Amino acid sequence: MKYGIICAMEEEIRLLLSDMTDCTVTEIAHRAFTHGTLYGKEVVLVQSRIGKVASASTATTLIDRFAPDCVIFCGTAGGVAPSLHVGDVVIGDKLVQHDFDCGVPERIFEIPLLGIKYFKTDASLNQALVNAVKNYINDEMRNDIPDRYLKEFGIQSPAVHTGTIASGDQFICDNEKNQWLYTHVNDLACVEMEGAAVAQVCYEFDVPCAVVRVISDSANDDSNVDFARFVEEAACHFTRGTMKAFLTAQK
């Protein structure tokens, strides 16, 4: 089994890269695809950069050149659902491009010619990732992230959620826009800028995929979290911890 793992930002991927062994690095289209062993499993790890075009291009190259058996996208997201708080983790069971609109109201978000609005992820991967996140939070999170950072970010007992993840080429920090999305997107949990593009590519290649996002800011929290600091001091540990728990549990 070969796993393809994508992160958008250097800060999100650096701890995983540091744990890779027996590596071969292939440069394609200004991206470094690192093929090697991660927690005992064969993995191709790559940073996509930010946005739907960057992530779709990366996923296409990853699948076409390295033929992973599945693709997992890891990173951060902004929480929209009222139940979400900073530090919670969302496993996307569906992905939608919230900025895709061809001007027909009843077909908003639908991808022309495919006729799909919501791209489903792989149920078995999702369940394994839910278990991995819970194991990381219960067993290792407080060993990785010092108490002072957990207090700074307001992280107490993070929860794991499944739901729809909406992607668009916009960094959304507008409560009115969040409310519109929550009203129009089925079972919306959070928003980010890459996952739905990766899900569409995986659908077209018939490759199972999953998307894992730790919440960096939430419409339900009053505190203003420093995003860069959160990624550097907390999110990167959630990503590594989740992937370590997930991969070590795979047979």
Second form
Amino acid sequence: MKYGIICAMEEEIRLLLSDMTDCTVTEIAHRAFTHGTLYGKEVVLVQSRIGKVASASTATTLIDRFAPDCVIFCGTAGGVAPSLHVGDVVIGDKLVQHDFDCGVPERIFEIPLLGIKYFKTDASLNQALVNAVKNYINDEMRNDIPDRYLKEFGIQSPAVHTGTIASGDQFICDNEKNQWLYTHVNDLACVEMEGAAVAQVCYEFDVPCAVVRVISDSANDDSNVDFARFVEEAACHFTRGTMKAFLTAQK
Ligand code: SAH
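The form predicted together with S-adenosyl-L-homocysteine, contrasted with the form predicted alone above:
Below is the entire complex, every chain and molecule, led by the chain shown above.
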């Protein structure tokens, strides 16, 4: 089994990269694809950069050139569902491109020709990831992230949620857009900028995929977490911890 793992930002992928062994790095279209062993499993790890085009092109190259058996995207997101707090983790069971609109109101979000609005992720990967996140939060999180950062970010006992993740080429940080998204997207949990693009590519190549996001902000006017610090001091640990627990538990 070969796992494809994608993160958008350098700060998110750094810890995973430093844990990889037996690596071969291949540069294609300004992306470094690192093929090697991670926590005992065969992995191809790559930084996509930010946004739907960057992540779709990265996923396409990853699948076409390295043939992973599944693709997992890890990163941060803005929590829209009122039950979500900074530090909670969302596993996307469906992904939608919230900025896709061909001008026909009843077909908003629908991708032409595919006729799909919501791309489903792989149920068994999702279940394994829910378990991995829970294990990380219970067993390792407090060793990785010092108390002062947990306090600074307001993280107490993070919860794991499953729901819709909406992606668009926009950092969402205003109440009006937040409310519009919550009203128009079914079962919306959080917003980010890559997941649905990767899910569409995986759908078209028929490769199982999953998207894991730790909540970094509340995608509205009163977001008071410093995003850059959150990625640097917390998100990278969630990503490494989750992937470590996930890959270690895989047969
Ligand atoms: N300010 C940073 C970029 C942040 S873009 C810079 O200039 O480099 C935000 C990244 O985190 C994207 O990869 C996106 O997937 C995710 N993200 C976190 N919170 C988000 C939000 N509220 N809206 C959209 N994307 C968000």
